[in-house]
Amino acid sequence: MYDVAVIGAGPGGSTTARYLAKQGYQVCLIDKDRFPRDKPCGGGFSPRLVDEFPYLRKRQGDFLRGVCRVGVIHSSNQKTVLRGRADMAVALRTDFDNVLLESALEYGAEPKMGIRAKSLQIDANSVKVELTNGDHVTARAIVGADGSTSMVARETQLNAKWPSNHITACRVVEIPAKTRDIIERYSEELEYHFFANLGGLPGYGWIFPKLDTINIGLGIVGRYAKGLLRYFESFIKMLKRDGYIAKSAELNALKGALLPTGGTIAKSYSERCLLVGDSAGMVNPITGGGIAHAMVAGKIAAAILARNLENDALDDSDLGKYQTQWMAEFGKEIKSQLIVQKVFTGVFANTLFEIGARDSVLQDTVSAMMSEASAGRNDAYRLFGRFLYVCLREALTP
């Protein structure tokens, strides 16, 4: 029997497995895909992530594909642009996730790749995970890091299904390009772009230039996402027309994804079980970014399990400290980001852009929030406080 079975080897799952295995626990890491594998995602995150997880520093040459320095945010009516300085690191998820997996395996986590976990049973002493190949895995505890459609969340009844207004459907493509061409289009500072509420629909489009690819995506809130492919094709036509990508750009590797952007679930733990990352909705509601939150949650989950495994204190009541700790780290920040999301997808969004265009501090603040370079749950209050200040300043200026 394993100490812990981790379902999903993305950033949250591999981080959890690494910290548990490093402490000597027997960990099984299960994923439906074989690595290296691609993951539909922008691949952007704060450069601070390498400081929070120092073991990544020696491997950053294996995954880092540039640091974008300037954020450009376009209003939905395409009349106003905010431009601010805020660093965002960019990577290919194929490389990044593989580095994280290798870091877990380095400490002895046992991989079961290319096998889907299809169901689980939890009893008083263990968790039994049934696999699609007919085998099963038994462990003292389980971690569900298996994404927005998490089997673990469903089987434990922690989250049966996301409401359609809490999920964002995305289409993503990584377009190969020559470095010289990327710099000509996005400058040496690798300007990254967000397009708010394209077509008047709640959501966003993005462009993340990297070393030799350009990542382009479009996400629309699930309730309004019917016809997403058609909207994505229109987005691409606009980008080609305006010179953001070459007219000959190939879009053969188009992929889809679902992101939980409506906030976290009410409870992320149950008997012998913790949920990490997208499975618990640990995603920035503004951008859909979840890499950093998943990794921080994975580190917390490992610490909680390591402490409780010693005494087999794995009941529902024993694991509540997990939620308390990740809420303190970033949960309240997600709540404030949800407020910003609702405001900037609302009827006054274009007006807010017009106000923001009059103040460089506001533009830097917005770019920092979009790039996840900012930190702290008070960002929303600072942002709206600055908007109020600018309005008063403009009104009182002769």
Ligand SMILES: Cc1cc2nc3c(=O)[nH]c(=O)nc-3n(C[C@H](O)[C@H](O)[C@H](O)COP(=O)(O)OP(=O)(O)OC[C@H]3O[C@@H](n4cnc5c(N)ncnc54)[C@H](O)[C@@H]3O)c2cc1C
Second form
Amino acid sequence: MYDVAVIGAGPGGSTTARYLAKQGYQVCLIDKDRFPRDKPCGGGFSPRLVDEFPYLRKRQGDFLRGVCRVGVIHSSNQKTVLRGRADMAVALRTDFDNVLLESALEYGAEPKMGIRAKSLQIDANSVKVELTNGDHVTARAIVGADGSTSMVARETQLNAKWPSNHITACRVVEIPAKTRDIIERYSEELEYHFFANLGGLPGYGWIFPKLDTINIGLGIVGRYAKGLLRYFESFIKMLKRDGYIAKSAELNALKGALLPTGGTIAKSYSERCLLVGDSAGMVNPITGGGIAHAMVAGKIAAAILARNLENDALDDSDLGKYQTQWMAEFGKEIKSQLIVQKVFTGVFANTLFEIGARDSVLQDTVSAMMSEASAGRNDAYRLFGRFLYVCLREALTP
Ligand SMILES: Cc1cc2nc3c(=O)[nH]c(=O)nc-3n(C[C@H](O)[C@H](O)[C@H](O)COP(=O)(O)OP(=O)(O)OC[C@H]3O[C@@H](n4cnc5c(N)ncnc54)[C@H](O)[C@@H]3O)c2cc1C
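Now that we've seen the form predicted alone, could you pull up the form predicted together with the ligand?
Below: every chain and molecule of the assembly, starting with the one above.
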């Protein structure tokens, strides 16, 4: 019997497995895909991630595809642009996730790749995970790091289904391009773009230029996402017209995925089980960024499990500390980001852009939020405070 079965070897699962295996626990890491594999994603994250996970520093050459330095945010009516300096690292998930997986295997986590976990049975002493190849795995505890459509969340009733206004449907494509062409279009600073509420629908489009690809995506909140492909095609048409991508750009590797953007689920643990990352909705509702949260939650989950496995304190009542800790780390900031998301998808969004365009501090703040370069905490207060300050400054200036 394993100590812990981790379902899903994305950022959340591999990080959890790494920290547990490093402490000598027997960990089994199960993923339905064989790695290296792609995961539909923008692949953008704060360069601060390597400070939180220093073991990634020496592997940066294996996954880093550049650092974008200037964020350009376009208003919904396309009339206003906010431009601010904030660094955002970019990677291909194929490389990044593979490095994370290798970092877990390095410490002895046992991989079961290319096998889907089908169902669970949790009893007083163990968890049994049924696999689609007919085998099963037993462990003392389970970690559900199986993404936005989590089987573990469903089976444990921690999240039976996302409400349609809590999920964003996305289309994304990584377009190969020559580095010279990318620099011509996005400058040496690799300007990254966000397009707010395209077509007046809640969500956003993005362009993340990388070393030799341009990542383009569009996400629309589930309830409004019927016809997403059509919206994506018009987005691409607009980008071709405005010179963001070549008219001949190949779009055959278009992918779709779901992203939980309506905040975290109410409870992320149950008897012998923790949920980590997208499975628990640990995503920034403004940007859709969830890589860092999944990894931080994975680290916390490993620490809690390591302590509780010692004396088999794995009941529901023993695991609440997990939720307390990730809430303190980033959960509260997701709540405030949800407010910002609602305001920026509301009727005053274009007006806020107009105010923002008159203040360089606001523009840097918005870029820092979108790139997750800021520490996150108090972002919403800083943003709204600055909006208020700009309005008062203008009202009181003769
Ligand atoms: C279009 C799009 C763009 C995004 N862009 C960004 C971005 O630029 N920056 C950012 O920070 N975040 C971004 N995100 C969010 C980010 O991808 C997720 O937050 C992050 O991947 C969460 O990590 P995770 O480990 O929780 O889940 P995942 O990365 O989704 O990993 C889950 C793993 O579980 C496996 N799995 C699923 N079900 C099973 C099963 N039953 N059995 C076995 N294995 C299973 C999957 O194969 C997968 O490998 C984006 C998301 C989308 C959809």
